[in-house]
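Single chain ahead, by itself, as structure tokens, in the form predicted alone.
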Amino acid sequence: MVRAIVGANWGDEGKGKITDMLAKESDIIIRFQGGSNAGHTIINNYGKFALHLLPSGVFYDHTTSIIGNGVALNIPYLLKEIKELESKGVPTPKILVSDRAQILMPYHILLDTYEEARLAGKSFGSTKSGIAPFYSDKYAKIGFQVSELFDEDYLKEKVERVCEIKNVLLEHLYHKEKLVPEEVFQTLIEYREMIKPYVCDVSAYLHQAIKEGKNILLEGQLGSLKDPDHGIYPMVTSSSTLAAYGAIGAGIPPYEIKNITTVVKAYSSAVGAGAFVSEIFNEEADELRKRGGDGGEFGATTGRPRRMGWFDAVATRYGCRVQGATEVALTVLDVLGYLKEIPMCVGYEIDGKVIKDFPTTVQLEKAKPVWKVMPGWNCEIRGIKNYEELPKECKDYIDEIEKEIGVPITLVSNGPERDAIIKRK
């Protein structure tokens, strides 16, 4: 059976913890898109980890972790992550990398950094991990696929061709040093030696695993609203963040994805630029940021403070819809225990009219939140394992979210640890 775990909002929903928990019953966990530009924070018996490229199921010795063909593969970063796990006592995970994955190059990171600097005040709030230039090259057909590393003559000729294009940009747009083709070629040869032990025809491997009835988890990065087609374009990422893309980014048939667990945060947070209707500011935001997540709401990759907001029912309902959510895992509910009242955004007012459907970006920029205020439970709920033991106001808040999004909430996370989870029928 194949299950996808994806985010309903801007990312940062707590998918890593849910994947880590569900990986216990899984045989294979796959990252199917994105790169090292966003991280999943996980707390378990080995300690606290921020994973960026590795799937969040690497902590179990019975699992195989896969980097799918849809991922932006930063090879040195992957090796660094594996070493970091081993240095903290995690058994060496079994890892496979798709021979069709494409390689994120050092010049992608440079170009990302130069472009954000050039755009200055109009920048996209990139993490400068090279993601947009990487996917641009992939679709312009000038990226390097892992399989190409094993044909040196072909590789040499392609490097010359690619450097020619890149050097026009570097010299004339950014006024920076040009690439030296021989150096780029040598980098790729080094990458080949690093990645060689892991390379596999992942699609064929998964075809066999599905035939054998294995349990497979697809792990998405970021969330619905960062999708380039269905998100807040252009303030989005450069790969599809939707469960549907899991079939493409892993190389499996779409009809094999039976469950789509969509992770929803009990309040809102976002990294990067773009419209964010339920956003809050100043002391109200600082207090929520300080209490949020584990050790505060700061980006797992950049460390920068996340933008904070109250729960946005309009954005979340839409996020669940485009993901095709079959169930919802609600996270960080425990964080809200300090509040006597909890605002919830239940509509958008645009040009004097209240709407309930999430609009396109141009309209979104004009939207003002319509609030509904719920009574808070104003107490600590961490440690509660049984749903019925939650305070009435807490259960009412969950019911209200479920009613707004129209998808059953089956899991409620009430703490950062792996086992701080309540199963709800």
Second form
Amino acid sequence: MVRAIVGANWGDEGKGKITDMLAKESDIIIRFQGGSNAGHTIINNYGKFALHLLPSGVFYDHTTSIIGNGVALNIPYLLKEIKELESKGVPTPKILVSDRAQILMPYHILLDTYEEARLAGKSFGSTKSGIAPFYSDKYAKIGFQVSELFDEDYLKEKVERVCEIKNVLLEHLYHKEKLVPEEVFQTLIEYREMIKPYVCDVSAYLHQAIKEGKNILLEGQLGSLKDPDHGIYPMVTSSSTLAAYGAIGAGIPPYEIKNITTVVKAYSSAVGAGAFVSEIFNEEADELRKRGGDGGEFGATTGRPRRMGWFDAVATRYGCRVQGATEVALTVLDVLGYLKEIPMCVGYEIDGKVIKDFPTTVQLEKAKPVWKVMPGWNCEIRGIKNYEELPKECKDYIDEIEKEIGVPITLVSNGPERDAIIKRK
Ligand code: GDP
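Would you generate the structure of this protein in the form predicted in complex with guanosine-5'-diphosphate (GDP), following the form predicted alone above?
So here's everything in the complex, that chain up top.
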């Protein structure tokens, strides 16, 4: 059975924790999009980890972790992450990397950084991990596929051709040092030696695994609202964050994805620029940021403070819809225990009209939140294992979210630890 674990919001919903937990009963965990630009924070018996490129299943010895063809593969970063795990006592995970994955090049990071600087105040808030230049090159057909590393003549010729294009930008737009094709070629040869032990025809491997009835997890990065097609374009990421893309980014038939577990946050947080209707500010935001997640809402990759907001039913309902959510895991509910009342955004007011359907970005910029205030439970719910033991106000809050999004909430997460999870139905 193939199950996707994806985010309904702006990312940082706690997908890592849910994947780590569900990986226990899985054979294979796959990253199918994105790169090292966002992180998953995982707390388990080995300690606390911020994984950026590796799938969140690497902590079990019965699992195979896969980097699918849809990922932006930063080879030195991947190796660094593997070494870090080993140095903290995690048994060396079994890792496979698709021979069709493309390579994130050092110049992608440079170009990302230079472009952010050039845009200055008008930037999209990139993490400068090279993701946008990487995917631009992939679709412009000037990216490097892992398989190409093994044909030196072909590689050499292509490196020269690509450097010619990159050097125009570097010289004339950014006024920076030009690339030397021979150096780029040597880097790729080094990358080849590093990645060689992991390279695999992943699509064929998964075809066999599906035939054998293996349990497979597709782990999404970021969330629905950062999807380039269905999110808040252009303040989005550069690869699709939707479960549907799991089929493409892993190389499996779409009809094999039977379960789409969509992770929803009990409040909102976002990084980067863009309209964020249920956003809160000042002390109200500081308080939630300080208490949020595990040790505060700060980016796992950049450490920058996240923007905070209350739960947004309009955005989340839409986020679940575009994912095709079959069930929902509601996370970080414990964080809201300090509140006597909890506001929830249940509509957007645009030009005097209240709407319930998430609009396109141009309209979204004009939207004002319509609030509904729910009673808080105002106590600690960490440690509770049984749904019935949750305070009434807490169950009412869950029911209200479920009613708004129209998808069954089957899992409720009430702490960052692996076992802090309440099964609901
Ligand atoms: P991801 O990218 O969706 O995996 O999310 P992140 O890992 O960036 O952010 C989730 C943060 O919330 C991490 O610090 C987790 O340890 C933490 N977390 C996950 N679930 C819960 C929860 O139910 N309660 C609390 N307090 N923290 C949680």
